[in-house]
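For reference, the chain that follows is the form predicted alone, supplied as structure tokens.
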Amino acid sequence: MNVLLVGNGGREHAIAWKLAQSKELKKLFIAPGNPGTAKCGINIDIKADDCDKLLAFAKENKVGLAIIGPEDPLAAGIVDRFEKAGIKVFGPSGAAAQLEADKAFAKQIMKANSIPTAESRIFDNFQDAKAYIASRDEAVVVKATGLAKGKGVFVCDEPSEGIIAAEKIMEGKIFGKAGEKILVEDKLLGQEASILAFVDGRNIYVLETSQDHKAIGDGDTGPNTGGMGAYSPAPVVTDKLMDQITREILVPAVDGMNKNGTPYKGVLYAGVMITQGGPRVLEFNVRFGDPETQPVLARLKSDLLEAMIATCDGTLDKITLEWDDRAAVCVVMASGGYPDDYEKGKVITGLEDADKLRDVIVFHAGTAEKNGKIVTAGGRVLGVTALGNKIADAKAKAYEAVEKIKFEKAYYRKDIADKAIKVKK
């Protein structure tokens, strides 16, 4: 089968790397891809949001399955366009993708289906938001309701910080249209976990657990990013807790989307906070998490392509996925200055040395090729991923690989997976 993978980040490199191992695969095209995906298939110079060109390419090259990586084209309805053209496509419809693209919509689905989440209010006017936040005397979380590349969330320990965040989003328009409305939530306390599941509209197949590190600084300090690292499995999610998450969150979400007339197909990501009162949904995403995909797929032993086809065909109940018992840790190497302003075009060295290490995969995220050299081309540059018998082993190996890679002003957190290691003890 010829497959078209849409996207160019670390998530897409991990998906391409896993797809390239499938016996069912004939040709893999990645649009637009990056220097890492180029080793897994054929990069195509078409942007991820150029639906017309992607569709024309898919028809011309007899693509049997299209896989949509990023959230923006999903929210814009790319899946509907491909399905209308008779091409099988992995991902939710434009209407179902609003579960991520519109946090207000997601909250309505959660409320209507009794899915546990933080208490919240939605505002489309800054003065009203300001008055509400000022009336509170505890921590709040302020979120842009639209798509903001994982950066639209401000955790504010004081109401005064919440007002500043709301002003930046609504008056300063730092996220453009994505911040026309905001959500003001109670701050939940506990540990986060990322729950990924394949959903075929009816059946749910939960993947191995993981945990992301959103904040830029060690000890979860500083502003939120798209993710600075992740590990799998997440020891905080016990089997009993996973059953509860499936029963109280995933099943009602899928049922609720069906009742809403927006049935869900693809991969569903639930960002969950494990509170003293049980699991609570922080957010839903409608695609693979980035960087969680890197450690999760590093542990997948089964054929990813077969699982994706089953998701599209409504036959998830017919498959069983096998997993590596070992743990995986991904450390994100970022450009200095990220998530704010940063420079591009810095030459990256040491990639081959890191790749030579056993059980290490260096996933490219924000890279480009220039004059025969790999250079930085984004905020999050690489996802250095390693497998180990225990999480501590995987962490040590990932950081050993990180040490071999150099580029000017490279930045990475030093404490990825420490929470898991503490839990294990």
Second form
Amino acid sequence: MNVLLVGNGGREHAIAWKLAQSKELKKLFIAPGNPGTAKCGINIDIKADDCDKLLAFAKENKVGLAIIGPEDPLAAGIVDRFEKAGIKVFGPSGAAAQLEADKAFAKQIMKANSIPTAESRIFDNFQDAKAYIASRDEAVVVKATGLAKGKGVFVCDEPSEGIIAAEKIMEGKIFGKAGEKILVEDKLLGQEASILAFVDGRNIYVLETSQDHKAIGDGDTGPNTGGMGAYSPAPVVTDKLMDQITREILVPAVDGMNKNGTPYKGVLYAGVMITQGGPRVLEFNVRFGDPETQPVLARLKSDLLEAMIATCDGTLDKITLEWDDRAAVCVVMASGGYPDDYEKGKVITGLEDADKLRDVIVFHAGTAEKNGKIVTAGGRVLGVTALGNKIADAKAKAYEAVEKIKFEKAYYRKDIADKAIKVKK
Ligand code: AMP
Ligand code: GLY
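What would you give as the form predicted together with adenosine monophosphate, now that the form predicted alone is on the page?
After this comes the whole thing, all chains and molecules, with the earlier chain placed first.
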């Protein structure tokens, strides 16, 4: 089968790398892809949001399955367009993608289906938000309700910080339209985990667990980013807890989306805080996590393409996925300055030396090829991923690889996976 994968990040490189191992695959096209995906298939010079061109390309090239990586085209309804044209497509409809693209919609689904999450209020004007935050004397979390590339959430220990965040979003319009409405919610305490599941409208198939590191600095300090590293499995999610998450979160979410007339199909991502009172949803995403996908797919032994087809066909009850028992750790190497402004075009060296290490895969994210050299082209540049018997082994291997890779002003966290190493007794 010919497959068209849409996107150009580290997540898409990981998906492309795994698809390239499939027995079912004939040709893999990635639009627009990056220098990493170019090694797994054929990069096509069409942007991820150019639905017309993607559709025309898919028709001309007999694409049997399109896979949509990022949230923006999903929220814009790319899946509806492909389905209308009779092309099988992995991902939720535009209406179902609002579960990520509109945090107010997500809260409404959670409330209507008794899914545990933080108490919250929604505001569409700054003065009301300010008065509400000022009336509270505990920590608050302020969120733009729209899509903001993982940067739209401010965890504020003091109400005064919350007011500043609300002002930046609503008056300063730092996220544009995505910040016209905000959500103010209680701060939850605990460890986070990312739960990914294939959903075919009816059946749910939970993938191996992972944990992201959203803050830019070691020890979870500084502003949030798209994710600075991840590991799988997340030992904080015991089997018992996974059952509870499935029962209290995933099943009611899928049922709730059906009842709402927006059935869910694709991969459902629940960002969960494991609090003392049990798991609580922080957010839903309607796609694979980035960088969680890198360590999760590094551990997948089964055929990803078959699983994605089963998701589209409503036959997830017929598949079984096998996993590598080893752990995987992904360390993101970013451009100095990210998540704020950063320079691009820095030459990257040492990629081959790192890739040559056993059980190491260097996933490209913000890279480009220029005059035969690989250069930086984004905030998150690489996802250096390694497998190891224990999480500590995978971590050591990933950092060994990171140390071989150099570019000017490269930045990475030094503590990826430490939480898991501490949790594991
Ligand atoms: P979100 O995009 O909504 O998942 O938020 C991004 C990150 O902000 C999460 O991964 C958490 O680290 C943090 N966060 C979001 N909501 C809360 C909350 N209610 N309490 C504590 N931390 C939160
Ligand atoms: N790593 C968080 C996300 O993909 O949203």
